[in-house]
Each structure stands twice: as structure tokens, then as C-alpha cells.
Amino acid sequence: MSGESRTPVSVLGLGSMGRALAEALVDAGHPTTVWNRTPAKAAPLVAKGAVEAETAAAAAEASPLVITCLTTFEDTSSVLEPAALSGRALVTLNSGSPAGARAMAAWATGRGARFLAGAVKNVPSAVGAPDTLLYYGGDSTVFAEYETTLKVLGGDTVHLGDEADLAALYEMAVGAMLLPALVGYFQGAAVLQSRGLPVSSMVRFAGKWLDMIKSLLPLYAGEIDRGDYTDAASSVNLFLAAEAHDHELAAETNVDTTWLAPLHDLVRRALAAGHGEHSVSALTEVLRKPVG
């Protein structure tokens, strides 16, 4: 397929992840123009064929499609604020919350423009590739219309659904993971400093930790799904045992463990609460406050 006949498309914001949705853009033929800030950042897509446009407007009004990786969305709208959005599609791909998303759509579709909002769920170097996920939620029109070209960023690409928000809302649902993640993958790794062991030699070891969690989220999610939390494999009493070792390897290793303050308070809720015999996924019922 010629470039001719490929959706023309505007990047505007070229950090790490708008340069590399970008050069895949440039790479699949289409034609790219781009936009920052700072101009010098163009400057290798420029080389690679894109288009330097010299204000955001500019680079907005040159494509159908425009595609703004600019930090939240009220950068976004500020950025634009200038440009002549009617008729186009505009696709954010920021952080933000649910919130921050419905307000943009309602900003955007104000300004005559169809609206996604989406997520890329993978690092910069990762854009483009068959198995990377992105998600979006918006007016589906714009999704069915663009998606072959969308897919040039990532080929595992979704449709929330028509609501502006979900992206954002799956988003942060997702990320909540992340933090208390590598909080405890750092303090693992001070444990093992504590020893003079080097943190290298239990990256294989983590790995498969990760990978026995990720296998128990569909188990996890069809017991909160159903409310039945009484097949628990690990129990909330389980989890409430392990405080007092985290307390001795803190002692023993002199490592500051009281990040897991609140974590062990959740726990304790859970059993005052009545959930001591019931599987740990219980605690999303703590977490859920109550209507009202």
C-alpha cells in the first residue's frame, strides 16, 4: 500500500512515547506530521520522513486524525486550545483520571471533534509490536474508522466502549498494581543487600512469583465477581500470620518495612469484618465503601 493511500496523521508530543508512536507511524507509511515543544525532539522523525509543524495548531489542522501524548489532559486542551478541531478526530493518550478524561471529551466534542481516550500499556520500545496492548474508550465511530491505522501502534488494540472515561478507569484500575509492586520488589532487594547477596540473583526468582499472581487473577475475579469469597486457598487468617514475620525480618535486617503498615491494617479489617477463614480476594469488600 503507497503512502498515498494511508491515513494522514498528527503526533503532537514528542517525550519517549510520542516519538515512538510516531516513528511507527512514519515507519507504516503513513504520513506523520509532528509537534513539541521543544522542536529539536522532531528532529529525527523529520529525517525519517515526518513533517515538522511550527505550532500545535498547525499540526492539529494537517490531519484527519490527530493523536496528543502530552503529559495530562489539561495540557492537552491547553495545547489545542488554539487549533480548528472540527471534523477531526482527536485521541489522547495521557495520564489522567476518569474525571480528567470526561471532562476532555467534553471539551473536545465542544469543539466539533470525535473523541477517544486511550492508554498505551507497554513501554516506549514496545510500540508497534504485534502483542502490545492499547486501549481506548470513546466514540466508536472514530475506533471502527482509524483502527487499522491505531493497530500500527500496537497490534493487541481495544474498544472499551463508548463511554470517554473507561481508558482512564482501567487505567488506574490496572495501575494500582504497580507501586505496591515495586515497593516489594525494592525491599526484597534491600533484604538481600542486607546479606551481601546481589539483587541480580533473584530477578529469575521474582519472575515466577509474578508469574504464580498473575495465575490466580482470574481465580481472584470470579470469587469477587460472585461474592463468594469461602474457598479460600490463601485466607485472610493467612495473610494476618505473616505480619509478625514481616516485623522479625525488618529487626533482622534493619530494612524499613512500614510501607506494609496499611496493608496489614486492611488485613486486620477484613478479619473484623468476619472474612478470617475466607480467601484474601475478601478484601475488596473492605475496600468498597458502602453506597451512601
Given for the second form:
Number of protein chains: 2
Amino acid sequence: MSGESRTPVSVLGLGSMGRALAEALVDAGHPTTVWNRTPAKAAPLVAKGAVEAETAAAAAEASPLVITCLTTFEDTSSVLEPAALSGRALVTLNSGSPAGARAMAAWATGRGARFLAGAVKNVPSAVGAPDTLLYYGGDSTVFAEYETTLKVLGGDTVHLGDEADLAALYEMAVGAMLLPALVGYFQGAAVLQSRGLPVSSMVRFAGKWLDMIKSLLPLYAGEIDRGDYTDAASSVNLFLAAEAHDHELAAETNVDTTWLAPLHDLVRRALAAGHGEHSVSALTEVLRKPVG
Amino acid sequence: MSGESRTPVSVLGLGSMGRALAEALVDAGHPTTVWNRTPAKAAPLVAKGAVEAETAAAAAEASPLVITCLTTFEDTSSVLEPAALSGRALVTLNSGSPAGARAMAAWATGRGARFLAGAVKNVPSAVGAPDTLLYYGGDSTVFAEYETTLKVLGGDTVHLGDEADLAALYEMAVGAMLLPALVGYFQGAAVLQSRGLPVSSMVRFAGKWLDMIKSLLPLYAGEIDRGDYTDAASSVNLFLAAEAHDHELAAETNVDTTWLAPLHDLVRRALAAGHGEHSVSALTEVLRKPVG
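The structure above corresponds to the form predicted alone; please provide the structure of the form predicted together with a further copy of the same chain.
Let's see the whole complex now, leading with the same chain.
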């Protein structure tokens, strides 16, 4: 298929993720128009065949499919304010809250655009790989029409449903593991350093540990969906017992473990709520605030 | 090889992990002696061919290789107090602090035993699988002599070094990801429930997210080992920007996100220490308490 027959796409916002998105589209032969607030970022893409638009409005008006990768939804609507969006498909790929995605959808449809809000669940270097996950919520006609083009950005491309805030919602739900898991890893790194051991020596073990955690996710999801925590592979009490070790470790290494205190509090609240012998997934009940 | 030629092993402590260890040994044809404080736990193992000892001392004295899977190091030395351990190889597989492992080593060697302290980095159902990881620290002659037997418990069996507290140290370093990552997942579950969506719908996405985190571990280890955080794939500032979304999410869903506050504090402390544009792995520097 020649470049001429591929959907023309505009990409606004050329941070590291936006550049990766635009590059994947150029490489796949899509006529690609790019724009960035700081024009220098466009140069490597122009060298590969992209066209640089002088303004955001010109970029948005150059293609039927407009992909934005700006910092926030507020940035996105502000940058697109002067653009004629009627009849265009607007796809956002930025972080933001579900409320922000809903506001963006109202703004975009109010200007006559069809709207999809998506999220890239990976790092820029993974863009374009067959296994890279991107998910979208919003107008299913946009997804149906441009699915092939969107799959250029990552082979595992999913439409979550018609509600424009679904990607933001799943992004926050799934992403809630990231910072806590990383800080746990960095704490482990600091523990090894306190003994003069290289952090690289734990990489293989930590990777296996993440594999083990991954293997438990369907089990926990089932327990939570059923609201039945009685068949506990790892009980709340088991995690309660681990707290004392954390304190001993903090005492003998030079590591600040105070960030773990609210996690131990959650475990104790689960115990107090009668979940001691229940699965640790019963912590979900404690994380839900009482309604009213 | 007939059962007679396999190393006789005693397993003390038949909780879910201890039972799995004993069963793997019985299944592999090792003459296996078992003991548990509550004798009923031994029955299924005895039905498979294990011999139940009446006392912990009798169990320990029945085999050259004694594996304990009791709750703590204190329980272990208390249970073994009446046993003649001279000349035996004692292998502990329980949770505990590095200090606890060192005290246990002193106790065991003081009684003439050779000592290894290990940890199973997996769930009981994974015991015996070729990929299951167990690591050990302590007397390398025990590891060399019994490596084949120890590999019955998991094919990925590693000797970390001669110091008896190394498994406890790595266990704590690697294990520091577990509770934080799980609570992140349970928070995500509560977020989806607040919208009436099944938690099972996020399992695949969360699994991919863990794969992505796993793929970053060697990169972060290298940055921390070099102490060079300047080539940032994901900067401290990027995580700082995510905090606002967490607050918005807490506001619109019925989920208690207060446990994240100290994590956001760590991110802000890294910013204050000049790491804003550095890799998020620079949080390791903040987790290390100032010496003195």
C-alpha cells in the first residue's frame, strides 16, 4: 500500500511520547503533519518525511485524524481553541483524570469533533511494537474507522467502551501500582546498598517476584468481584506478621521505611474489620470509603 | 534412582508452605520425616509415605538434612531446643529479618549444626516447579552437598553467599515491592468498583503494566549502581505531575488514597534535593537516611 492511500494524521505535542507516536506513523507511511510549541522538536521528524505545521490550528486542520499528546487535557483544549475541528476525529493521548476526559469530550463534541481519549500503557521506546497496549474510550465510530491506523502505535489496541473517560479510569486503576511498586524496589535497592551489594544483583529476583505478583492478579480479581475472601492463599494476618520485620530492617539498615506506615495501617484496619484470616485482597474493602 | 539412595530429609512445620515442601520431597522419593505442632497436618503426608515423628527433636534427629518451615527464627530455635543437632545440616525456610537470621546461625552453629537460611520466593503451589526460585545464604558446604535435594523444592535454587543473613536481606529487598504493589492493585479494583466495572476487566492490563515495570528494573538498577540519574526515561517531575490526578480521582470515586501521601512526599523530597529532571530511581537517594 502506498503512502498516498494511508490516512493522513496530525500529531500535536512532540515530547518523548509524541515524537515516538509521530515517528511510528511516518515509518508506517502515513502522511503525517506535526506541531510542537517548541518547533525544534519537529526537525528529526521532518527529516524523515513529516510536514511541520506553523500553528496548532493548521496542524489540526491538515488531517481527518488528529492525535494530541500534550501534558494535560487543559493544555489540549487551549492549544486547539483556534482550530476548526468540525468533522475531524480527535484522539487524545495524555494523562489526566476521568473528570478531565469527560470535560474534554464535551469540549470536543461541542466543536463538532468526534472524540476518543486514549492512554499508552508503556514507555516511548515501546511505541509501534506488536505487543504494546493502548486503550481508548469514546466514540466507537472513530475507533472503527481508524483502528488500523491506531494499531500502528501499538498492536494491542483496545476500545474499552463509548464513555470518553474509560481510558483515564483504567489508567488510574492500573497505574496505581506503579509508584508504590517502584518505591518498594528503590527501598530494596537502598537496603542492598547499605550492605555494599550491587542493586543489579537483585534484578533477576525482583523480576521473578513481579511475575509471581502478576500470577496472583486473576485470583484476587475473582475474590474481589465475588466479595468472597474466605479462601485465602495469603491472609491479612500473614501481612500483619511481616510488619515487624520491616521495623527490624529499618533499625539495622540505613533506610527510611516510614512511607510503609499507612500500608501497615490498612492491614490493621482490615484485621479490625474481621478480615484477619481472609485473603489480603480484602484490603479492597478497607480502601473503599464508607458512603454518605 | 531408588528411594533408598535419596537423602533422608526431615521437615518441621507443616503450614501450607511446609506441607508443599514435604510433599515435593516425598514425591521425589526422599525418605521424609515430618513433624508439626498440630499432628493432624501430617496425615495427608503420611498417607503418601512420609513418617511422622512424635517430637520435634525426634524429627530433627531422624535425617542428616533438617528443613524447618516455622513462623519465625525464634519459633525455630525454641522448637529445636531439645534436639541433638551436631553434625546435621539445618536449613530454615521462614520469613525473618537479617538480624534474626544471624542470631539463628549463631544458635545453630553453637550446637554443632551446619546452617543455611533460605527463602522461597513464591506461593506454596509453585513449590517443586522448575522455575520456582529459592535462595540461600550460609554454609556453602551444606549447599554443595545438598543442592540436588534442595532443587527438588524449586529448580531455580541459588546460593547467595556464605553470610547466613543474605536470603533474609534479599527477601526484604525484593519483597518490599509486594504489599505496595498489591495495595495499588486493590486501589485500582476499588476505583473500577466505584463505576460498577468488574475487577477482572483490569487483570490483563495490570499484568502488562507489571511486565513493563519488570522491563525497567535493570535500567533503574544500573542508574542506582552508577549513582547517575541524569539520563531519565521517567523523571521525578513526571511523577510529581501525576499526584494531582490522584487527588482528582479520590474526589470523584469512593476510594481512600491517603496511603499515597508519603509516596508523594518522597517525590517532593527528591525534587527538593535537586532530582526534578533526574530519573525516578533517584528516589533511592531520598530513601537512604543521612548517616550519623
